[in-house]
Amino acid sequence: MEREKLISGNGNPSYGEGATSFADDDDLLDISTDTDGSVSFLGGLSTRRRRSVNGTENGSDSYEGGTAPDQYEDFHTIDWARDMQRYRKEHKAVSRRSSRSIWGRLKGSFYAVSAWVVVLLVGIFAGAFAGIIDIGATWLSDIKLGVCKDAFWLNWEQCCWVQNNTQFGNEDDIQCLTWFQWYELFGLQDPQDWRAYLVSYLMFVGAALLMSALAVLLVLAFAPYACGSGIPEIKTILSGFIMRGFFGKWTLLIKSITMILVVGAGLSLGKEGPLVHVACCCGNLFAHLIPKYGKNEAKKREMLSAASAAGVSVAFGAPIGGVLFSLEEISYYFPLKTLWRSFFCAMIAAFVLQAINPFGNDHAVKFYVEYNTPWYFFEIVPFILLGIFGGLYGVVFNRLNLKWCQLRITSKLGKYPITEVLLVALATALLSYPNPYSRLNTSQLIAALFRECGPQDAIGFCDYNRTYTRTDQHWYPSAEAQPGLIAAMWQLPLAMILQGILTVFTFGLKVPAGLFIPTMAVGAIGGRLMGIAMEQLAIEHPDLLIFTGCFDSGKCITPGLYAMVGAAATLGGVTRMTISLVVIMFELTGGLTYIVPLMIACMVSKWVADAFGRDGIYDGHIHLNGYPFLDGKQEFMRTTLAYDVMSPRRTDPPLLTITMDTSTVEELENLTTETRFNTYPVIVSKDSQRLVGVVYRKELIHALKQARKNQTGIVSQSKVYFTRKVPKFQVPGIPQHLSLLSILDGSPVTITDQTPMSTVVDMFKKLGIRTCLVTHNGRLLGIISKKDVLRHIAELDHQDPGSTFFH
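Can you show the single chain from that sequence in the form predicted on its own?
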């Protein structure tokens, strides 16, 4: 055929002239700058005259770029391979310019260190936001119970210790003369008076409702993305999804404010997950200041990975755990340089939070433990039991929460978010206040459960028959239970059950809601109960074989250790975290001695939970919301082929393509108007179906608009060429032609129709591609997108293939 003459005859294995190489790297660099719309670092587009794209000087019209549009639209996926190629070309251009002048060398130096500048700023602001949120949440939590009359801005601890007149007693636990409970402000003095109890109860419930209402109104009015934990969305975005506004300025501001409100309201949620979202908002804002990251979505995600590490660092005071959390749970692409930047960012954030000292204890968190008593080999059995408990709790919680969230989506309940938040807040306050342990702020409860009981602890489960004027090396600090501890043995289980049930309904509300702290609270209560039971067993039966030599060091059982192990087990069962969780727990508590018990509980918890399903709570919410997340940790074990998945199928209309030299401007404009595809294959001809390359929707639309606007002679019937071979002379009566070779991607990812889908899935995971073309003997057959892969996996897993919403 005549079309075959267009195939290069120079011996190169290319399908068409669109695949031939350019004269030198400079030409390629200039064309890529126009094509991708990227702006060189700290400079605009090159102002020198570019050589004509078609290689001639005949003056024929060709697209020269201009102001490029945004590369990706909202709710679309990015092409990692293209973005990284753009970055390499930009890096080469900067390196070339840096050798030409001192100013270019300065630009090149700043280009090299810009990543460290971004992570430094992210660490500073993430630590500052976390410190402010911690201080505000602690104050609002105490406001529900009373107020510091002389200085209302102080929380309970600051009020009592600053005034230096705190008294200790047995009857009313701890007396503070400067802190007034609400009933005292109403002239009631006797805490046993039913009127005093009623006033305190009503103030507790009223404050919780007011804070919750204000939080949900702010979220719905100003920043809808500020609700929830944010971690499922962050995982999806870091895998290459675009969600405009999720890391915006309003989201950062509203989430920070409402986080203080909902934690202060006492809802069964935590601020740790939302703090990761806050840190990523900071990362996104500062990344936009540097074009290297602001204009390249793939590079921007490296900064977001570092920011997520800083978020966990300030949430738990665990910088190393934050880096491992980002690596294990959050990030999709995590090169070695991102590891070092994440470490630096987490370190700076932890340093800033430590300098703020929001809790006044010289630690970044409340849960730091001071004891290092040894653990014994026989305790492995209760640690394993706690791991089993954590795994089973994770399975039950995940299923119940996902079912409730599914009901919220599919029923009318989702139409009334304010009512739902107020009802959950009302139920939480009404049911929490009567129990002294559920009445406590959840972080304070966990801190008390982790601690070892001492003379300063007047909480009920520390009520032992002890004499602190002497030290009995045989029994101290273990002792027989007193009424307060006995009462705690039924109050703590009620608090644990209430915490678990309320968290099921709370996680997913239209307010900032993390689940780390409530999940840890459930496990800590369960662990403390087991620790108390083991402690009392050792006291009552010290002659049992398992306790031989146990009391030689003066302490046999440490209930606080069991609380730590239980908290790690439940958190591991819910999230399926392992390595990062162990590191977070020992950084969180300072319990370096207890790494092995924590490892045992986390592994057992994950094994038990994985026996019922491998998805953690975050992966479950990703699937529930239909986010396009292709999990790189799961293997594809099916035997299907690319031909089974590609579009079009046998019953579908033929694939829409563009010929490289016969299409007109009007035809291409109609094609982009009538279809919503993001990629259009370019072929030699309809007869041969031999592939030349691909063009992308946004670039094609932009190029046609710019050609109409800026180039004379371009009309609807102008032919468009995607090849270097164009007519050299203008024929009278024929409209001026347009060359769009500069927007042609001549090296798309291609596979054959017999390629196993396991290989195709690995390509999408490891290369981060957006689409790949399917050929047979060089002829174009179809195309496979990321959506096609996800739908195919859903079909094989007997799920709804239409639940994924993205392009």
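Positions refer to the first chain, counted from 1. Just so we're on the same page, rigid core means the largest C-alpha set that superposes within 1.5 Å between forms. Because the structure is predicted, anything quoted here is derived from the model rather than measured. First, how it differs from the form predicted together with another copy of the chain.
- Panel note: of Asp631, Glu666, Pro232, Ala448, the residue at the hinge between moving rigid parts between the two forms is Asp631; all others are over 12 positions away.
- Between-form comparison between the two forms gives a rotation of 7° for the smaller rigid part, taken against the larger part from C-alpha superpositions.
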The other form holds:
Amino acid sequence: MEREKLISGNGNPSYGEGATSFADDDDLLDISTDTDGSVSFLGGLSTRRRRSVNGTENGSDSYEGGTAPDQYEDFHTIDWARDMQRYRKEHKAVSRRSSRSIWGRLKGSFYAVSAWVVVLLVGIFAGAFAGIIDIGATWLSDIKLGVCKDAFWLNWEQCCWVQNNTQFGNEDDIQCLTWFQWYELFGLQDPQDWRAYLVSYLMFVGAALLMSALAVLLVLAFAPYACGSGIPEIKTILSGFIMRGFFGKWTLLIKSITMILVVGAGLSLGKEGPLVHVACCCGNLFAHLIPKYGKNEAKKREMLSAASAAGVSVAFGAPIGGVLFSLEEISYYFPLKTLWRSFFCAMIAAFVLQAINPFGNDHAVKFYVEYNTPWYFFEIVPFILLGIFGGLYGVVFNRLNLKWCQLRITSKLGKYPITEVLLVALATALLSYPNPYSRLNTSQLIAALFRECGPQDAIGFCDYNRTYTRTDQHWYPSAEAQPGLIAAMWQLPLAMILQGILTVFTFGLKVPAGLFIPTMAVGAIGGRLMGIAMEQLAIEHPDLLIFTGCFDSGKCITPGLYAMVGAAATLGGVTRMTISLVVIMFELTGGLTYIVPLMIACMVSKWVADAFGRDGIYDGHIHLNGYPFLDGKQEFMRTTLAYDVMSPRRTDPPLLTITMDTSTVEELENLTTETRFNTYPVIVSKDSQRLVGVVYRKELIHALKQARKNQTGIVSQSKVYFTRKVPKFQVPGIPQHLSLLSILDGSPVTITDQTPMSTVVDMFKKLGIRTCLVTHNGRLLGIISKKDVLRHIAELDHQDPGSTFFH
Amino acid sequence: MEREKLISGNGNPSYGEGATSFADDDDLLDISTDTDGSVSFLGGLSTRRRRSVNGTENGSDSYEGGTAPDQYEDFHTIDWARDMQRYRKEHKAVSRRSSRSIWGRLKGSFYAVSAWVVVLLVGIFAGAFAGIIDIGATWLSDIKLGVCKDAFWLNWEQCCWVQNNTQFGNEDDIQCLTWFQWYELFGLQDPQDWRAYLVSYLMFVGAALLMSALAVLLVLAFAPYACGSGIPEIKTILSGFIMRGFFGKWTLLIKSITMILVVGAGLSLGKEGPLVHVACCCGNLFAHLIPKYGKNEAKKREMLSAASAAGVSVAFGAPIGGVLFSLEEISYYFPLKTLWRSFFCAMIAAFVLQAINPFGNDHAVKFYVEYNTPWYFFEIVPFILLGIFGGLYGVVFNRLNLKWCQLRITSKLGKYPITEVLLVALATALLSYPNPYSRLNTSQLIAALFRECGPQDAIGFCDYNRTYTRTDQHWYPSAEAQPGLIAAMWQLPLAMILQGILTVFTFGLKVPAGLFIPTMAVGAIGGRLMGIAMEQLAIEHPDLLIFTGCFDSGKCITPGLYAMVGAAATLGGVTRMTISLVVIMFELTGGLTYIVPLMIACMVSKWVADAFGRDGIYDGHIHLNGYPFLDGKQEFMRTTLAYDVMSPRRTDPPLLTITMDTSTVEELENLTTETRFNTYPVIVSKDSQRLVGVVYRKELIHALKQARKNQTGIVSQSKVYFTRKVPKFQVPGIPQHLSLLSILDGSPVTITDQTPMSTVVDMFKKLGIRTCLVTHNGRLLGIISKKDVLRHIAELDHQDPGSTFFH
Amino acid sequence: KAQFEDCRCKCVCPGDPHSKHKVNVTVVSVPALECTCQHVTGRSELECLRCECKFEVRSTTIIKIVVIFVLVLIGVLLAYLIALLIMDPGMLKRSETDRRRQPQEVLYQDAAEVAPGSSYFGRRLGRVGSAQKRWQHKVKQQRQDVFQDHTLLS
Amino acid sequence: KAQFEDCRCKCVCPGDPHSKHKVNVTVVSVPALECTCQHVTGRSELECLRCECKFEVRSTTIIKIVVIFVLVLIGVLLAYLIALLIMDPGMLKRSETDRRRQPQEVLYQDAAEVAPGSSYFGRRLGRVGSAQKRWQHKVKQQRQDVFQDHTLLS
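Now that we've seen the form predicted on its own, could you pull up the form predicted together with another copy of the chain?
Every chain and every other molecule in the complex is listed next, the one we just looked at coming first.
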């Protein structure tokens, strides 16, 4: 069956998740392909576990298949309920065994501790990867401008880190003697020389192009799944979708390397989303060390939730924010146990990253700020304005970006990924070099915008006419603007617009690309501008009523706070995060003082964005790609009934069913070859239509094949029984019968046709089932699969049904 | 039916939640009893809403009962699924109406905003109540020692707040001239005089006794539900239990007032749990302003979740910690929308409390600390020890306290609540006065223990032999102990033991009593002692290997940090909180630096406590009282089947059912009067046993009564039809038939008898259903109610089945 | 009564190491801007290095209102309690097992009986009385649950 | 190469207000205990009031290792990529629609064929080869999904 048909197969009554594709089951164990499956150091557990896999009978070990029936196929949806059921059986087996012997007890206790070990390893590796990426990216970023003499591995900041001398003057006047600018290659010494400028410009653009080209080539050749932010896919996978290779080793490797390259190239993208992906890859990798996670897709997703928390934790240096991000934005099934593990994982990751100390500031994040100036009540008005700005920006950005991405899918643009990346890189490098703020590494810019201007800050917008009094070392009063600040008032808006426009085209390129940093940059610039404006207003008119008492502490407005609020607002508008965003920002400052401004901005931004736009950017991309993602957060508020959704529809042929005791082996074999449904309901008789249970396609095929091979006397005309009531004695002349009671799942989820769809959606969301059967007065009427539900929701939302295909 | 039988009614097959009790339905609207129901300012909405209450048909408005069928009876379990379904209908009606006219649109937008308004009000009032309680309690606490001259309403600290003078000497040497000690009444001036001591002692004991007596009398006379911590009950209620009056006005009033009294009396209790209760009372009160919350028990619980977050937020000044506490410990159903609202509510509450500034330190909490000394890797060992200590303390405390509470229930002790409170108060006052640390208000003691010793701290354990150098103002190096500190080394342990023992007897008294403060005190003392020991060790042997580099910053050990870690450990041991505890502690310090020590202590403490004890104290009390609480956090790991749990059992009489088209009015009336089940299944015929739907007792009674009254021709022999297939023409001689299709719920939750109980438990937990029906091959077999599930879990846990009765 | 100001500036300096006194605390109530160590303690800039000056604000009015409110509330409740006890001395002791949980209708009827035959004020009073009766009934039930049956809050 | 020390003490003082220079930055590498303004800048205690001294630590070794590791990794990947491109020049361009998603058995058979008739090393190599083939097949599938069908990550 062709994949293309599958995808656009919207018309066929795809109950039971449509058709199958020929993915190799072996890939489930992404790491075990190399080592012949002997990686799992709990191998004994793993093989024994298979004995109690079948979930139909109370503790029955009767069905011992060769292939495990728990393997899902690629691009299929998992059945949480069955997986959790399997986990419980396994757990019971382990605890039963552990009560028997000391060895069993040891194993049992290892079984209990193993999750923590995995989480620890994930945390350590996520932190290490983040450290490597940070160090590599800052180095590559500076290599566009020059190189460190004698120690080429140091970036500009580290190269000029220690100079055993005392100097007077602005910090950028201080020549760093150990740093070698590229124009010095040509014997040019004066940076003001136009030839030197040109050489620098060309080197900058050339280096950026080279790095981007390298990145996109590596992605294309080794791990196509490494491109993009990955968060929409992670959300989909965590909601119970199988996407083989998405968390593979190669994805991990290539994503890390290319992220260094693209951040170094200075593209308008960040590393937060990709870091979550990298952390999840680590999580997947280590989850396979322990069979109870590696073999159980539902349990593995708990691990991945914890890993994604670690990803955000290292991206922002905000462990609590990371956990809440995982809870709010990414995860689907988040039991309390996972909350605690996520927290541990995020903590460890942040701790490791802090130990690596990539920024040399003893913090896990580049833009850590620490100021404690109070804010005043009248400032709520600008904060609300920033919130509105952030919300509007979010709406416009999301719409433009989604339009552009759709264009990429539908038009010829998508055929030339390398060219596209190169063009965007060229434009980025060409346009950003002239503007000093755009030229900066984006996270350096954000860090500068967030910081309050101190004595050592020599960046343009810190050019104040300060008059220092000597009493208090933290007393930097508000002051009038100097030329540097005035120049910043047109340079910064230009940088903001450039950043905003470039990000629209960058997010969705076929390289790893996060959205947080550029979005934050836009908001931070906007906020800083507003803060500077307010500050100058306060200085010009200190006698205005609103500024009463404001100058008591010498400083009236904190522009850095405005930058933070602005960054939170745009992020809120684009991603529609709420509490996790506030907490992340709160952890960056480490003070409860600013939680109210941040909250106001986030709330206003979210409200404005929700009023004008539909979804956050991640949900937008999920819709665009047509992933089968059933959003657990959106409440289903319609009043349709199960009857309106179930297949077969009125006009369709009746439901394919198996009768309990009349089918023959041949009939079933035909059924499995002619149709590709995942689930076949078993009924008592065609007459009564009373439901007995369901049989899964894979298990049925396997069981029939085994029976043909192993059991003598089974011929095509053999009757198949799905009931205990089997004729006891062999009647001569009639072929031997076959009892397949062991593969019958006697506990399918059933609902009546009058059940409101909201309840059904709840059941799909909360119980994590794949299909449910619809009955009326005890008779089987139809079936609802997860995709039917998704399609129904999409129809109710008046989406173009053609555009939403679900794999 | 007697209530006593109900409670111990373990043997009867209580499907459908057992029997009813005669609680007045009116009490649901606790505030509307005074104002004749005209409180709801969305009154129009409320009456219209009732038209679409019935959840059976798609948008059918056919059933318009006189009494709303959504009212639950006291001590019954709510049906989340039906309530949410009702909410969705209502929501749809509002949005349909709002699209029609401007007025409708206005109403619709108000409908959408109303929740935020309620949350805002709850936050404001929770903060205000907390402020009042704090101010009142500190004042009453000091009134035991003396009174402020000229301004009796000021406590000691506030009374001596401003003294326009400069003085040298220890701070406690500085006489506060405006404060009037009680012994001065008798003309005694010298506090060292034994008569002065005696007078003070007697006044102290007398005042404590008086306040406790007043508190217990008020509780007894006006609001018995105001006693205790309230958290076990809140957990139970939020899990979907009805306990009328528990969040009433009187409970709110009396709990606030008596809390002031008991904290003032110096009993070994805190105000955290009760503050959560108070906040929930506010939440309940304001939820009734808006019908969509007031009339819908499921939605109301969302509001209560947010309110409980505000309660913890004001108790600790930790808004994020409050939200996480609500999420982790209290709430049952916590959708993301609630998370965001809880956060808002907690923020507002903390903000209001901070504006009231009850402690005069600009923080919402008395023990706010701010220090930034680093911790060293070797300190992990003492932190782990503290964790073990906390875990063991938790186990011992929980066991003793539960034993004592059980004794109170079973023995005569429970008959004398007033005497018991007075005795405990007497013992507390008598024993704590001599010890200077016990004599302190517990939260003052904790604040002192958490703080680092600065120049102005004159408490005994800050008596160091400091040598000040003048370079750095935050440089308080480690120093040797002086007499005050040495005396503290035996006074503090005594205080700790006293606190621990008294708390065992205090928690469970018939006065409002929280557990956090005394538990924290025990842990903080333990931690501080260990910190002082470590510090002195470091000073005595600075050349030990582990102390390498420790003295670099002058200060090697921070005993205040140890106190915090100890407090976190004991709290973790007693309550088994995890992440919320860490976050609360983290918000108290406001620095990420100490998150690792706190986490280590919490984790070790939880592990140790889980290894030796069963549950946290709140769950323990829930078990002790036999509340029907189905813990959403504990995974059900058994492999029993629904068949093993359902009633009727093999030996029981068969299930009572109604047939679809053969029952008469008289039969049904007899059924409702003779049995007290909540749910009656309707089947096609006795023969086929195929399920059609269920009918709820209340609706059935009401419908029959209405039919008798309003419809002519309905006599006892009239046939009742629960199907569309009704004979079209009236046959003479046969009484007129009655169609009750409108009250038939056609979408009951059904499972097969082979369904594993873990799935069933999941359905009860996650879908929030009350009962589910068990079928086999489409035939109705039995029924499982929430209480059956609870009983089953209790049996599997080998609990004494006699001791666990569920209301 | 100038001593109960609403703001203060508190400077804490370590005392002279040679003298017996350890700490030197200066508290004055000055405006925020004047709360500097040099201004308050009169020391030199250098000597001020080790001092900590904090400007603090409080509201005695709020404290006054709250404390008096609480006292009044306790007084009123106490008076009400005494009144109730005088009217029904066995209130707190009596076992209610037999009479409790009587059908609600009885109570409503009480209210209904009063209603028709009296003036607006009488009805109003009657309603208050009936509300109070209902409330007392509820409290009795609660008392029974908590103190006698120990089914709740034990 | 003493200039790439792993610790530094950085003191930032505001410059003389009368002079043109605004900031006075002093950076020295001294032990932690010696990182005080007076010791580093040689100013008096009073003049040091407005200076900020920070002691910072870094690890150039980690940076060196990481950067070299990253460079080597990129180099190796690039070399491998070039090797692959030489072996199969159309690799990145070719449309795989017809050949892709071939039944897995074919690939396994490839591996099986190599296995019996060769030495341990040969088997080993064969296994590696087959693993590589499988991997390449997977990458091709991914490429198809992402770049041609646009069903993922678009």
